[in-house]
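Take a look at this single chain in structure tokens; it is the form predicted on its own.
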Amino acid sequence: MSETAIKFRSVTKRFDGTELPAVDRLDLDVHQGETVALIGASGCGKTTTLKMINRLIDPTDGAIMVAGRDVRSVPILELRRSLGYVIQQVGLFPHMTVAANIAVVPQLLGWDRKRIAARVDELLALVHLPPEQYRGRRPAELSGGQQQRVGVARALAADPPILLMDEPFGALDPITRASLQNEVLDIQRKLRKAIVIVTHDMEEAIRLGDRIVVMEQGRIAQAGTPADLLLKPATPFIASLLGEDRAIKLLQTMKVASLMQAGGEMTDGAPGIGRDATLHEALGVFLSSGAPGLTVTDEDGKAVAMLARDGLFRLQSAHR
């Protein structure tokens, strides 16, 4: 098990004038290298939980530990500079260039110009914005999706081990949203941050989360991997959040490698699919080709196994 990046221990938050706590005796660990998605109905406490990590909101009771330190014992500016933070509204400074926006925290940390310039270009390339085209632009010259990419780059500027994301893609159109979700997945594969993301979209939680934490009335209603929740939702409320197409969503969480048959007989001319593709992607190939089996390939394109259509369809039917 990787090291614990964030710990919540019996954390409660009560706001003045409210009868029930917004967060009620929360215990939760987030490990380095994993993405935890917080989801639930409006007012369930997910955003309050996130904001208590960087002390935009202080807990009433309990303790929150970041890298082994109680957040209340860390000077607030030091704490916030050590955490990446991405919000829905992006919050770029309109009068500053893209490069200057990304450089804000490194400058506060006293980095030299050469190091900052190199980091800006590295991060722009990471979020697929060519540095030579974008470093000198201002936010008003960018699309919403491009602004959000810059927001992600800014959050990563000082290479924080923890990234907090509060409904980061909620205002974007579906195509741009899916593209940025892919960017986050790619960044996480490369950088292995501890990521906490608040979302109201279960499909986004399933796609991005290594674990999903469903919150209800300030408490954890269920926590587990996407497959855990899809296979056995704990309550009718959680089942309703997951939707009626749970079998399809389950295929999106499972890799071809989990169902391929290494000893199976491969058919000449059968369509190919990578073993790291999802079973949902495999289903699409089956439906478009009509083939009874697919040739499974490794990273070098070498055929290593086969995937039978009947086996995939049986799996899907079993979990309807």
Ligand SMILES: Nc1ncnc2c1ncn2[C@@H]1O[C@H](COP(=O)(O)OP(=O)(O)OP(=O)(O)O)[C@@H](O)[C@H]1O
Second form
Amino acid sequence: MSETAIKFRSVTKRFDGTELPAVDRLDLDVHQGETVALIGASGCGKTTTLKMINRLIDPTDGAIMVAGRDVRSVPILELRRSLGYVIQQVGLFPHMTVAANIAVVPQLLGWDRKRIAARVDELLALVHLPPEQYRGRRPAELSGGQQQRVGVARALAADPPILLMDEPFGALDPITRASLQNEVLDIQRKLRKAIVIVTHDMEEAIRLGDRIVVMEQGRIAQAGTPADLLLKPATPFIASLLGEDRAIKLLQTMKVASLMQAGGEMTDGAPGIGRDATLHEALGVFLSSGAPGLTVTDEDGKAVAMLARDGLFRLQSAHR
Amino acid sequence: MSLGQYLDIFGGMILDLLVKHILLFLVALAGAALAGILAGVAVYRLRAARFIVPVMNVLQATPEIVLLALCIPFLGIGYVGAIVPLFIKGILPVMQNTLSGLRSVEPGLKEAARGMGMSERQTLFRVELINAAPVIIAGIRVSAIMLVSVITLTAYIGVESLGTLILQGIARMDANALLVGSGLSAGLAIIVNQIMILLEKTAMRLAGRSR
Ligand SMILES: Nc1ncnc2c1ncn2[C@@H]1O[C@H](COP(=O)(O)OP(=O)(O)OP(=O)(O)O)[C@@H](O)[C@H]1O
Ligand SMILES: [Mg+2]
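Starting from the form predicted on its own above, please write out the structure of the form predicted in complex with the ligand.
Complete assembly follows, chain above in first position.
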């Protein structure tokens, strides 16, 4: 694994006048280039965990390191300006134009005008808002989805290596939400940030997270890749979060390449499937064709292996 | 004497009193607005400044005329004695609105500002005050309307204003003086109100609350 971007070392947060800690001896490493999704019931400590990274909340106990430095040893404004932050309620400044909103951190960092203007346009293009059309608008003149896009652009403005997002797409309809999730995936493929994203939505965690951290009452109930969780949910609660159809979600997260058998017996006339397709797509082909096996093809359409229907059905039991 | 004749003869004096009235008003209002905003910000930001609120409430409950009278032993009669008590009365609405305006700025905005690395002062000036501006200006409007009429009372302590005409009217049973004095005061109040409403709308637009 690459360099650790964020390290939690036995971090506890106890708010004044509360019995139970909001976050309880949390240990977590987030690597550069990795997206970690924090999920759990309301009040389990997700936002608190996130805000301790940029010191909007200070831990009662334990230590947090960002890029190898204890956050308490970095001047607080410098720390915050070096971390991208998308808050739960978007929080665009209504009195500023879209461009001025995106320019906030670069301005605080003292960039010159030209550089800021160029950066604003670059970011608007990145989040698919044509700059000529949008840079001069006020937030009130944008749709909810467009506001969220500007929120993401604003967090990326000074090119921070780390991005903190608190339920960034919470209030959006499913279609807008899915398209923004795709944009985040896209941005992440290009920019390789360390992203911590808080969400209520397991589908979102599965889609965006390289790893998912399930929290329960301030503790980590389970952490692992989406496939880890889907195969072996640690508790009934986590299983219920994942849903009855978790076997199907598992197929969505896995590629044909992970289950195909090279040198497997090729049946003549078996339907083909690309090796980068998901097992879910393969299931679709099995269902519609009734064939017991599929021919797996590479990018050039050359048959390279085969995928047995029975393999799909053994997937769950193999890991039990 | 008809109103026409009255205006003919006393026109110059009326104009002079009107100008003095407006000047007095502007000085008292500017002072009250500034002090009110400062007090509001202080109470919002500093625990130690909370005592200002009850003090201002007591002062506000004191009738203008009593306040004017109370100031005479300390400030004498004349401009200072007139302006100071008025200015004090004008502070409270501005302070209250500044406070509630700042407190009602969306928490998300404050958090975004802090989270992105604005200092407390940058947050105050770049985010909080601008977003509270419409509410603050509404407070200044309340002050302005009150001050523009209450200033007539300063005539009692010998400061010239439109109040002088009203006092003369009462003393001499002169309907013309009463009419002109009170009519101009009322007119001024209406104009001031309209100007402030315009300012409020501009501030709303600048704060991005409407298009
Ligand atoms: N400033 C505070 N003072 C006291 N208690 C707090 C404070 N902030 C959060 N808490 C408590 O800490 C716990 C965790 O809160 P947190 O905001 O981290 O939850 P969350 O997982 O983000 O929930 P949600 O999904 O509803 O946003 C809750 O029980 C909450 O009531
Ligand atoms: Mg939260």
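Positions refer to the first chain, counted from 1. Here, rigid core means the biggest group of C-alpha atoms that superpose within 1.5 Å across both forms. All figures in this text were calculated on a predicted structure; none of them were measured in a lab.
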(request) Looking at the change between the two forms, work out which of 246, 288, 183, 125 is at the hinge joining the two rigid parts. (result) 246
(message) Need one number: degrees of rotation of the smaller rigid part relative to the larger between the two forms.
(response) 21
(request) Could you check how much the CA of residue 277 shifts between the two forms after a rigid core fit, in angstrom? (result) 3.9
